[in-house]
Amino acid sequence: MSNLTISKFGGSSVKNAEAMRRCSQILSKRPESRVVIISATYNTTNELEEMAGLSLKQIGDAKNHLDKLFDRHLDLAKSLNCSNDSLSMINELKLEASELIVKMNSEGHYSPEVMDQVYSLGERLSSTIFSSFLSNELKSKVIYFDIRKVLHTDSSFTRAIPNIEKIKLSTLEHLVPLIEDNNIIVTQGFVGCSLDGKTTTLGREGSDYSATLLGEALNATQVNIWTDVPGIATADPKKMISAKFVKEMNFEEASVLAKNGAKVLFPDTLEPIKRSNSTVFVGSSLNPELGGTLINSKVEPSRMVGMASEFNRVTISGTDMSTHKEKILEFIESYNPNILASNHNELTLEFSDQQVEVAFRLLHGFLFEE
């Protein structure tokens, strides 16, 4: 569809109802934003996670768990004034985490399919809040839509495989109508459906793959990612004050930045826009003046690097190392850590677990002074 924008909104986008209403000024400086995915709100998988541990040992505390978890949320949409439909909606997801709760705990365990109708408590419950509340905000209809009715996966619970033909035909069948009678569609991330009608999930992290494979579907001209720092950096800015934020790349090197630890990113998430060529923009729902990095096929190679550091290791990637492949050599040299991988597009470098934040650091320094 021509001149229409996704924008996903990732958990710590929405982790409250300031974050929520800076989602939806943002939104309304976007009329072309008319599908909108929700991650679940922040931490609340995790919580989720817990939950149904706890089931296993004792069904009380899960229960006291749900509990607060859900009390969470109906703060939450009572402080925004969401409808009473909203509130009997997120009663109802209770009602069914509960009895989720009863079937774990009786069974002894929980499998993955079990897990992951678990998992989807938590984006539903967001966008039930969110597409309420955004409903008073904006002078166009806002519609909730229940994304299982068109993302369709196969059965690899936890980790479903998109369907992408049936995506596409389930998608011009019920969404690309209520698009085109000017509604905004609210809806959730990383939550799909199998072929026989079973919930599923995309993996941890996947809304942003939920957002592109909605993207390609509909044809869309861009894909807005919105997380809570202004687009991908050389490192990751929580841990490196100094990261250098990018403001154009190609699909490319985001891959590779991607699949080699840049968290902004989940790794699937640009393949579905590669194959439709459209664009991705990353950027912050905090500070959405600052921009962000814009993706797309156009951007010719910059040669560029990111790092990466996790444990006591870190990680350099890019397309083509060659550029910084002196100012590497003489790092290791200098520091002597272990080579665990090497190749054209990669590079990780082993140290002590006392050296590695030190040499993250330095690394940096080495690769981007000015």
Second form
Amino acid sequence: MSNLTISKFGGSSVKNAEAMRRCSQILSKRPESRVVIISATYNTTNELEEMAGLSLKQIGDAKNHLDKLFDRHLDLAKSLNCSNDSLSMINELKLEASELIVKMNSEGHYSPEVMDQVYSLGERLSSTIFSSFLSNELKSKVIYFDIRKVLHTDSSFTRAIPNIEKIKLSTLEHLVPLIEDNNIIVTQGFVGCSLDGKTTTLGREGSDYSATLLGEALNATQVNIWTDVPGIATADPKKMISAKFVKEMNFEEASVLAKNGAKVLFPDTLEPIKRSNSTVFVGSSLNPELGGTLINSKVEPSRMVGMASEFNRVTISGTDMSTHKEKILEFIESYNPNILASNHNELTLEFSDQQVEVAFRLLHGFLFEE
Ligand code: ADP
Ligand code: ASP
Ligand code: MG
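What I would like now is the form predicted together with aspartic acid, since the data block earlier showed the form predicted on its own; can you produce it?
Now the complete complex, all chains and molecules, led by this one.
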């Protein structure tokens, strides 16, 4: 669809009423953003995991946990003047959650299949609240949309693989008419549906991927990923205060970071965007005025854009990395790293467990701090 963008808000961006208000302001300034993808509110997915664990040990504790989680969401909904319909939907979700607790308790275990039903509650709750709130705030009609109608996956519960062709067909059938009818769609990240109709999820942190999959299916011009930092930086800005935000990256450079430990994007996020050749913007819902990182297909001749780390590996991402490889290896020679991957966009080095952190800092200083 022409001139359509998608906006995804992560857990910290929708963590409370104030945060949801900021999201609504962002959307009101961007009328072309017609599809909104919401993560569970901050830490809710972890709490649902804890609830599942408790249901095996002490059903009473699991139920208390559930009460607290739902009370918090009901309070949030009330403070945002959500409709009675949305309050009823929240109560229905609570019933569903209670039944799942009883099931897990009586079976003495929970399968990945049951866990996905539990996980889905987080995003279904947050999107119920946000859609009702947004329809109070915006002039346009807002529709709560169950993503399970279109986001088809295989049956690998908790790490489901999307079925791109089916997603495209169902999006055309179920979502496009609603958008053409001038509605704003609010839906869930992370959640999908197997071909036999069971609830699945794409893997922890997978809402970014939901956003780009829908972006591809709808042929959106841009997918905006709103999070708690103003873009992608040369290293995790929460761990490295000297990290610098990067204004522009290409798909390959950003993909290398996402696949090698930069948690700001789920690893597969950029695959649909590479196929559909649109763009991704990553920015802060707390401070949208700070701008962010634009990820597109432009290729620069030779540069380095950032670093990521996972386990005892350090990855440097850029373009034409072979021209930088020698000076990097020379600088870090005394640490004697193994070269795990070396190609046009990536150099991944393996250090000992004791040295990896200090090697990361030294390399970041050498490559990205003047
Ligand atoms: P959300 O809940 O919005 O999906 P995440 O916590 O998954 O947010 O991702 C945002 C976090 O990613 C940031 O707070 C930051 O600590 C972390 N992060 C890791 N590497 C990077 C990086 N290179 N650039 C920006 N943020 C990064
Ligand atoms: N809520 C899910 C998680 O915390 C998915 C996401 O936020 O992207 O893993
Ligand atoms: Mg995330």
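We call the rigid core whatever largest set of C-alpha positions still superposes within 1.5 Å between the two forms. Numbering follows the first chain given and starts at 1. Not measured: the values here are computed from a predicted model.
*Asks:* Return yes or no for Phe331: a CA shift of at least 2 Å between the two forms, with the rigid core superposed?
*Replies:* Comparing forms between the two forms, the Phe331 CA shifts at least 2 Å.
*Asks:* Comparing between the two forms on the rigid core: C-alpha of Leu362 shifted by 2 Å or more?
*Replies:* For Leu362, whose C-alpha is compared between the two forms after core superposition, the shift is 2 Å or more.
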